[in-house]
Structures are given as structure tokens and as C-alpha cells.
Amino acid sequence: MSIETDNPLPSKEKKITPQPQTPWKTSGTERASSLIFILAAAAASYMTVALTPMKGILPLTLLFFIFAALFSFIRGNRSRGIVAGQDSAAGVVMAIGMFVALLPIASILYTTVSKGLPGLHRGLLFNDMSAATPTDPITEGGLSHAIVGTFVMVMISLAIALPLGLLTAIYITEIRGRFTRPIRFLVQAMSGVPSIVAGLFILSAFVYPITKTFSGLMGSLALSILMIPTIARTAEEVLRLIPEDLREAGLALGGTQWRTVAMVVVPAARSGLVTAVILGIARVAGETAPILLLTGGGDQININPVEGAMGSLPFYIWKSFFFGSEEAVARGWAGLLVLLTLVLILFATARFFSTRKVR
């Protein structure tokens, strides 16, 4: 016979609530230790510069990195062994490489912005230089003709280079005929062709024997020569990322090869191909040598690419620096700032499309 009670005996076991663990996060002790080693490296580098003939920011920076790598190795070796010390030192070396790579870029951006801002004014983007000269006050004239000319020439060169570059990439990745290797070699060789060579080719092949005049169309032809390898090589790498299963599925459903490429492969690589186009535009937007040889560099807005000189941002910048006066140099830096801003926008757009998830 069992005896039931209304109040059972309380259990002596306690509930243990699991706490989330984050071993990858740096603890407060480790952060303090890192700060101490950074301060020690800074002090050691400063004392070395102060007590030796080495003077200046460059020796101070180099010594700081050297002492930081050395102290990081000692710290890791004492706490976790020689392997951890080597890993810590390697991390410092990689940080040094990143700093050295970013330093020129930061310097270029800082110089362009600091010297280009004084040349900006209200009518810069809406006026042309038809009624002003580079030596006039900075508030007179503008670069609207240069922006319009650059846009016209880049669009014409894109209309020429996009189908040629895309078809070249499709032939190399999809058709894979007997000319695949020679075409790939030529595309790679064209990537290294100096821009002045493209300009001289158009000058000797079209301007002197046929048109005998400068125009935006001749500049567009030279820019298309420079744009084709960029689009072709980028599109080739993008098409190689498409899984073979998609191609096999299209063929298994009864589609021909060209229908599979046009309706399956190319749409699947759409975002990457857009990136290739934007990179091609950014590649030629700032080219100067062929523009100087072929366009004539007009000072007023001209949207007719086959008649009359056509201005552009590279020509505007070169002409402003050529005059050399204070106002002209300010115009040149302002034009350089506008061109750099446009190129950065293009690269940011390419980055956005390359990382966007296709739903």
C-alpha cells in the first residue's frame, strides 16, 4: 500500500542555465596587453629615433612596425608557444602590408580633395569654357562641356566594345573552338597595350588617311580598343563561375547551345556582366593620351561626335595645368576631383552589383 502526499519532497538539484560562450572575442585582459605592447613599441621607436642619427616620420614609422612585430612575437611566444608567436608576428606583418598599400591611396585622395575643393563653385557643372579662358577668375566658366564630351565618347566606345567583349568571352568559355587559345592570348596582350599606342593607331589608320579632322568619334574608337580587353577578361571570369549543371540542364531540356547560353548562362551571370561593363567604363573614363591626339579638345558643348572638336575631362585637366597660372591650376584640381568622384562612383556601383545576391 503506497502513501501519497500532496507536498512532494523538494528536489535538491538546481537548474543550470547554459550561458552563451564567445571564445573568439578578445577579453579585457588581452586588450590591455595589446595596448601595453603598442605603447612599448611606440616608446622604443621614439627612443631609437631620439638617440640615433635617424630623424623624421619615415624612420619612426618603420621602427614602430619592427618593434611591434618583435614584441608581438615575444608576447605570443611567452603566452602560447612559438607557433602563436609566429602567428602574431605574421599578423603584424600583414597589417604593415595593408598600411603600405593604403597609404598612397589615402595620400592621393587627400591631395585631390584638399586642392580640388577651392576650385569648386556654383556654375562649375553647368557652364562651359566658350566665354572664358583657364587664366580667368575661377568663378567664370565651368566643365559642363567636358562632362558631356566624356559621356558621349564613353557611351560610343561602350556600344562598340560591349558586344565584341561579351562575344569574345562567350567564345572562350562556351564555344571553345580551335581559336580559343590565340584569342585569349590576344586579349591578354591587349590589356597591356599603352593607351598612346591605341591613339596613334587610330590617328594613322583613320584620321590622317580618311577623316583628316579631329572628332569625338575618333577618340571613342581609341577608347573602345582599351575597353574591349577589360570587358572580355572580366566577363570570361564571370562566365566561368556559372555551374556546368545549368548548361547540362538546358541541353537536357532540348535547347540548342546558343539558346542555352542566351537564356540560361548569360541571365545567370547578369550581375557579373554588369560589373564588367562598369569596370570597362571606369578603365577608359580617365584616359588622356588618345584624347589629346584625336578629339581636339573643344571649349563648348558638342554632342555631335562626327563633327567638330569635343571636350573631355582629361583634356580639360591637362589644358588647365598646361597654362600653369593659379586660376588654371585650381581649375585643373577641380576637374580632377570631379573625374575622381565619377570613377569612385563607378567602382562602388560595380562593387554593389558584384556582391548583390540574385534572387
Second form
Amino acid sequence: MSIETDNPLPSKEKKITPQPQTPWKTSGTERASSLIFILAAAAASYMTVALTPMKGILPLTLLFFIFAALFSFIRGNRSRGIVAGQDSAAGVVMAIGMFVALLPIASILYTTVSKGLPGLHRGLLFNDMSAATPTDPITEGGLSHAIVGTFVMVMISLAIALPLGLLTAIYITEIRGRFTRPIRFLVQAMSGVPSIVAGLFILSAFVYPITKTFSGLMGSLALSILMIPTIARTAEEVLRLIPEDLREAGLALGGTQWRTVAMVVVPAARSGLVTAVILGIARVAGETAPILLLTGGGDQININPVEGAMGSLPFYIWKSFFFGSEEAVARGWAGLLVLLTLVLILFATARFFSTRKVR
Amino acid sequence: MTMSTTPESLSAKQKELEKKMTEERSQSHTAPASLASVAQTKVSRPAGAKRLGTGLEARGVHAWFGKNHVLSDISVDFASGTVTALIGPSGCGKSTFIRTLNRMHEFIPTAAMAGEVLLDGKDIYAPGTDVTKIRLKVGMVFQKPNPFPSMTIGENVLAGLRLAQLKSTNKDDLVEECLIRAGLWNEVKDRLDEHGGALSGGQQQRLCIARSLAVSPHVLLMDEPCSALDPGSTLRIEETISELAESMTIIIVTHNMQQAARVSDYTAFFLSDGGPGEMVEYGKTSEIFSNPKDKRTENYVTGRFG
Ligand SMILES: Nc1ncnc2c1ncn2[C@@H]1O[C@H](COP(=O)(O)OP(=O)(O)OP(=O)(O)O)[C@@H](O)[C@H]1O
Ligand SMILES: [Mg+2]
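So that was the form predicted on its own. Now I'd like the form predicted in complex with its partner chain, please.
Complete assembly follows, chain above in first position.
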């Protein structure tokens, strides 16, 4: 049946279909031996704590880190030489660093969620505090006025900060005029301005001399001062990523610089600019100091930014904790949970837009 | 340490390699004959009646980047309805030169220039000239395809009109006409609403050509338009260039001698020997490739140096 051919390729029947493999990945045995090393480090640190006067969880963790780094160095050194030893020790140190950095974040999240959950109830998002005092049972009242107030103020400050921040970024990346460097420096310095300073500035520049009353608008002005540098810096980074080719193409087609920026550069950076906006919002949503100074913090829904006190989430939280009774504190934690959730949603949205590729 | 890594032996090795390469080059390029025949077999274009403008003329153009004098005294008259190829080794100032022709040179902060560039008889650097009008008449196609990523294919074609705030009576017809002239219509006619970035590199480049045609320029500058393209797309673009030349003045920078010989009527050879780039020779393409007057031109077009 077999016919001899000159074809050097093996015939189809003989060919073994290869299985997909990933030889570069950590194998099961390697993983097991890593586990043994971690256990050994744990055991060594436990023994040291048990046998020496050092007691408590802190020395235990510290010793565990040290032993883990040491053991992984020895292990790498034995199997693949000194360089590999240093490499794996460095890897362990970095993993520890990451762990330590994540710890406070995890702790904050855990505390907020566990203490905030009991305060959640159906009316929370729909009622305001006009008919309830913070010391009433937790199911009375709610924080709708605070959510509405925060929303109104954030939107007004966005309406002020977005054009200013975007124009600043465009001046820095597109116009590149003589003041580019000082302006960049100013924007950077501005992002370090403590929020209470922004609040006091509005207080002394607008509230005392002009309006003479607290209002949502005054809060928004202070928030926009804090928002401008965030938007300007993020937008600057995003615009910088737009290739020079596109600007040249726009100009070479007979566009003025202004039209090229508006029609080509900014649309190309669209998704990044959305990120800038969201980061700006997230930056100010939880600002408390200027809000305490400027808004008056009412207890009922007020959508008029120029008249009457305006509640907000940070104010609500501050006020609840200030009262100090069990119910009031529970309200405070619930408010914190709502605020944190809002900010997390904003960050997640920002990430979604920023990871989508700019085509 | 083995001997093979000492500097002496390395440079000896390199010299040997270079010698071998030069030999190979002079063997494979029995060029003057073949290139010259390519240059001569071209059908000469009829003097068209639909010519746009009367051409472009550079007079004594110099260019600087900061203190660095990169281009010295270039004078060329690009007649309407002709294709001129600019050839020369890398860094001799070809791109700089064509960017002085549509005032894109001044986009670089350190740039300076001297001389005159006459478009239809008027100096484009004269005081009071509207730069955007100049760039409308002198279009440009870049080395790297750069369609606008936020626009669809159709919008890309019309982008010039929108950028320059020009009115157009029938946009659909214009899109179709420009894409046909750029040789892209058949490939994209069903997907005009897709984004420009969804095309292949060669298609993107033809889209960029279509984009520059939409504002009906009199002159088209092309800076190595085919350097990133496959032979098929390259041929397609060369055909496009020949068709466009019936009505327009075309100036094309290329490193491909075959391409220069195929598409151009005139050829200018640029060279910089350390100092600023100069135009060594300018003439009919058939002359430059068959019977160059300057030894350096001959060496360059036959691939013996550069
Ligand atoms: N933006 C710039 N700033 C400073 N010098 C520049 C700039 N662009 C070009 N040059 C210099 O000007 C000279 C000419 O450059 P140019 O780009 O015109 O060369 P070219 O002939 O187009 O080369 P290639 O064939 O590699 O594209 C080079 O010496 C280069 O270093
Ligand atoms: Mg170039």
C-alpha cells in the first residue's frame, strides 16, 4: 500500500498533533517547593518568636518577611547561582512591599463596609433629614439631600474646572507659548494646595465681601479650584500622547491651529479626556474642609446653588460623627459607605475608558 | 578572550564585508542601462487642458535648524503637470526642502529659511500671505500614513474641507471621486463608516492621498509615500501619481531608484558632504539615469555609494 515518494514531509497519518504547552510557566513541582519554602519561613519565624523574648504579631510578621527573603535567596543561589539568588530575594522583597502597601487600603475598605452595612435601609437614598435628627433610630430619615447636594456642587465645579483645565492643558501641549513652563509649574503647585486653603480663599474673596451667605455655589467654587489642576495635568498627559503626525496632517490640510486642535487632536484624545474628567470628580467628591466652611450644610433637599444651605455627603458624615450617639455614628458610616461606593464607581469608569485603546 | 573580538580584527572584518557588499552592488546593478530604459520607456503625458495652477518655483532656498545650515541655495522650477523626484542619501535635506514648499518647515520651533518659493507666480513667504490658503493649494502626503483616528473613512476624506471651513455641494460625490482617484474606492466603498485606523497600511496611505485630493490642491508633495508599503500598494500609488500628474504638479521624495525612474519626468539629486545639503544635479529623469553629468550622481543612481 505504501508508495515511495520524494516528498520529504512526513505523511499526514504519521504526524502527531502537538499539544499546546507553556514550558516558560511555573510548573506544579516548582510551585510546591515554593510553598515549602514559605512554610519553612513561617516555621522559622514562629520558632524564633517562641524561643526568644520577642513576642507579638509585629515581630512575627517582620521575622517572617526576613526569613522569606533569606530562604528564597538561598534557594535561588543553590539552584541557579548568586545572581538568581539576588533576583528571587528581590522578588520576595517587592511582593512584601506590595502587601504592606495594600494592607491599609484593604483595612479601610473592610472597616467602611462592615460598619456601613448595618446603616443601610430602604429610605436612605430617598429621604432627607428635614424630619429626623441624627439621634433618631437609624431607619428614620436618609441622605438624599446629601447626594443631591454633592451632585449639584460637583457638576457646577466641573462646569467651571473642565474648560479651564482643558484650555490650560491645550496651552501647554499645543500652543507651547512662552509661559508653558511657569504655567506647568503653577498647575503642579496648585495640585498641592490644601483644600482648606481653597475654602478660606473663597470665604474671604466671595462670601464675606460679596454674598455674605453660605451656599452651594461657594462650595462649588472652592471645589473647582481643587479640580482644575487634576483635570489640567491628566489632560496634558493625554494630549501629549497624540502623535505629532496628526497635528502636522491637520495643518498641512489647510487647517488653522485652533481648528486642528478642536477637530483632530482633542477628538483623538477623547477617551483619555473622559478619564481626566472622572478623576477630577473623584478628587473633589469627598472634599470636606471647604464644604464645612462654605455650604452651611442643610438637612433638606435644596437644588438651588445660590440660595440657602446645601447638604452634601462629606457634611452629612461629619455632622453624624459630630453628634456621637450610636445612631448618629451608624448614619455616618452608612454615609461613608455611599461616598466610597460612588468614588469607586467613578474610578472604575475612568479605568474602563482609559484602558480602551485610542484608535 | 579570543582574537576575533579585538578592534583590529573587527574593523578588518567590517572592511571585508563592505568590500564584498560594494562588489555585489556593482554586479547586481548593471543599473544605468536598466534604470535608464525604465526612465525612457515612460509614456509622456499629453499637455492637459485641466491643469491646476502654473506650477511651483523655488529660488535660492536655504534652510536652517538653529545654527545648523542644512540646505543651501536650492533653485528648481517645478512645471505644472510634471512629476519631479527628489533623490539623495539620508539626511541631505529632502524632507526639509519639500517642507519649505508648503510652509510646514516653520512648524519646527528652531527652523529658519531664506529665499523665495513662488506658487503660481506669487511668493508664499511674502508678508501678509495666508498660510492656510497656501497649504490648501500645496497638499502633502507623509511618509507614515496618518489618517485621523477619531474620524470614519468618509470623514477622513472630507477632513480638509472641514478643517479649512470650505463648503462643498455634494459631499458623497466628492468622497467617491477622491477615493477613486486615490485607487481606494473599490476596497472601501461598503465601509465608509468604519474608522480610518481599520485599514491596512497601504490602504491608509491611499486614504491620506484621497484626503489631500479633496481640497483640490495644485501641487502635491509626497515624502517617501511608499516607504512602508508592499510592492502591490506601491504600484497602485505610482499609477495614482501618474493619473494625478495630468492636472497637478507632483514632487515626490523617494529612496527607490526604480520608483524615481518609473514615475518622474524630472529628477533632482541632493547631497550633503558634511555641510549643508545641495542640489548636485537636476534634469530630465531619462538624462539623470542614463547620462548623468556629475560623477556623484552617477555613483548614487548606480548604487555605488550612499
Ligand atoms: N526637527 C529638526 N531639528 C533639527 N535638525 C533637523 C530636524 N529635522 C531635520 N534636521 C536635520 O536636517 C538635516 C536634513 O534632514 P532631512 O530630514 O531633511 O533629511 P532627508 O533628506 O529627508 O533624510 P531621509 O532620507 O532620511 O528622510 C539632517 O541633518 C537632520 O539632522
Ligand atoms: Mg526625509
